[in-house]
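Given as structure tokens, the chain that follows is alone and in the form predicted alone.
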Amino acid sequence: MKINLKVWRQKNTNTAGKLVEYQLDNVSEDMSFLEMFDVLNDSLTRKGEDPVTFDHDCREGICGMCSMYINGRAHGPQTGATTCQLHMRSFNDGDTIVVEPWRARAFPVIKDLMVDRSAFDRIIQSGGMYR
């Protein structure tokens, strides 16, 4: 599948923020979403730019790190499925996808779609998640 991204490059919290585009011609309709952006991020170093900094860890749908706003809805397209349990086949061949970080006041974009979830950290400490 040929992919149009756009996708949200902030380098740090300072500074503004913008949609780059980007275009990827051989995407398995197998891939996980995250897969897809290793292979962005395996084509942008090959070129000696910076790849796109995601939040991830378990890519098990179990941890939730992976937020993103997929064509402005939370996760993308499916409902009740994390990023990372969202394949490329939602998808169809010359799709243009829009990607953007995880927005609220309490989550600051750290780098491109990376945001502070620190807030969640200070919720657990008081005990507020496991009442």
Given for the second form:
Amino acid sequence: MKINLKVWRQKNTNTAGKLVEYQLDNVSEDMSFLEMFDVLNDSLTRKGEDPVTFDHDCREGICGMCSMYINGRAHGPQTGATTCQLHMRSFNDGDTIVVEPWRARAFPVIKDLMVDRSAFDRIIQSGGMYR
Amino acid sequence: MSKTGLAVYLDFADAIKRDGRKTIEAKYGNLFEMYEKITGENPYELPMMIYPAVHYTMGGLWVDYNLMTTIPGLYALGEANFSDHGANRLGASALMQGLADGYFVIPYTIGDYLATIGPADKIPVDSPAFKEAEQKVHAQVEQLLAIKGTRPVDELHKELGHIMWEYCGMSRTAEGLKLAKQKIQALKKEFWTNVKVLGDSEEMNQALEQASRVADFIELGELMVDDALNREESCGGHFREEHQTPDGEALRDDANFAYVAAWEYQGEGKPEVLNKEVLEFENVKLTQRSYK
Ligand code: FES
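Write the structure block of the form predicted together with the partner chain for the protein whose form predicted alone appears above.
Below, the chain from earlier opens the complete complex, with every other chain and molecule after it.
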């Protein structure tokens, strides 16, 4: 399937960012959303362009590292699912997808789609979760 | 045949007919949901595609009973160490180790260590050991950025994964492992001469981070292959096809292999040295495990 992406690119915390458009022609519906970004980054790297920075770790829905704000919703269209467990079959051929970082004053953007979550870590460390 | 061409099928149809969908749902509901998310197929109606995946290292850093590594003051907890699981940490069994180490061991042992060094004995950052380590990291970072090859890190990472998946999974043969060793050595050469890492070291640079990890994974992958070649028996997650019973079960060789293989690093490019830590069983007898 063909996918048009509008991705938030921001060099670092102190630089203004903007949405940049990319087109991917060969997306498989079985890819996870993050694998689709791997494909994008592969092609950017080969062209010598800076790949998109985004958080991820386990890629099996366990760790909570993956974030992304997709079409105005945290983790995209599904409810109760992480971004790494979102697959391209949830989208249609020719769709335009807007991908932004999670925007909140407490979580400044480090680069592109990666934000500084240490404020949240501090809440957990002080026992502020699940109590 | 599935699209990947790799899967065999696990069909729950008979179990659902026998026990009812409710029972299966209660037992496996969350797994079925995960499966459907990943594949887009409903496992209550279609057989599931399965595959015996690579099961990681089945080991980790050597630690003593207090969980300290061979570097004084450096502790390794949970799955990062080798200590509790032996040849099999399948399923979520390694969670036990994370919990046991974190709750029951480290709170006592780390305090003991800290008490021996005292608050004033901080390691100064101008100590020769610190300087040497820092310098090494800098040199490696500069080296990775200077290669300016043609192949993205992720592609080489995946290539390593495929080698391990193919030849060093649950089921291995001497022939396959020898081939894997050659392939990993060739990949290592390719990596250090043709990897493409953009950007610099003064900014957030995920490709650079990944490259540093992949450099480690190449070393670790080769060590796993060496270890699997050395162990001429089948045991836990290590099934050497040459060593099986007539009906296809794992065949251990306790007379020669009832030991933990602790491989000792000898420096860049030198083969690791095998230290055998003999396993002694005082209260249980070693027996054949049957999955039937
Ligand atoms: S990467 Fe771990 S939950 Fe998505």
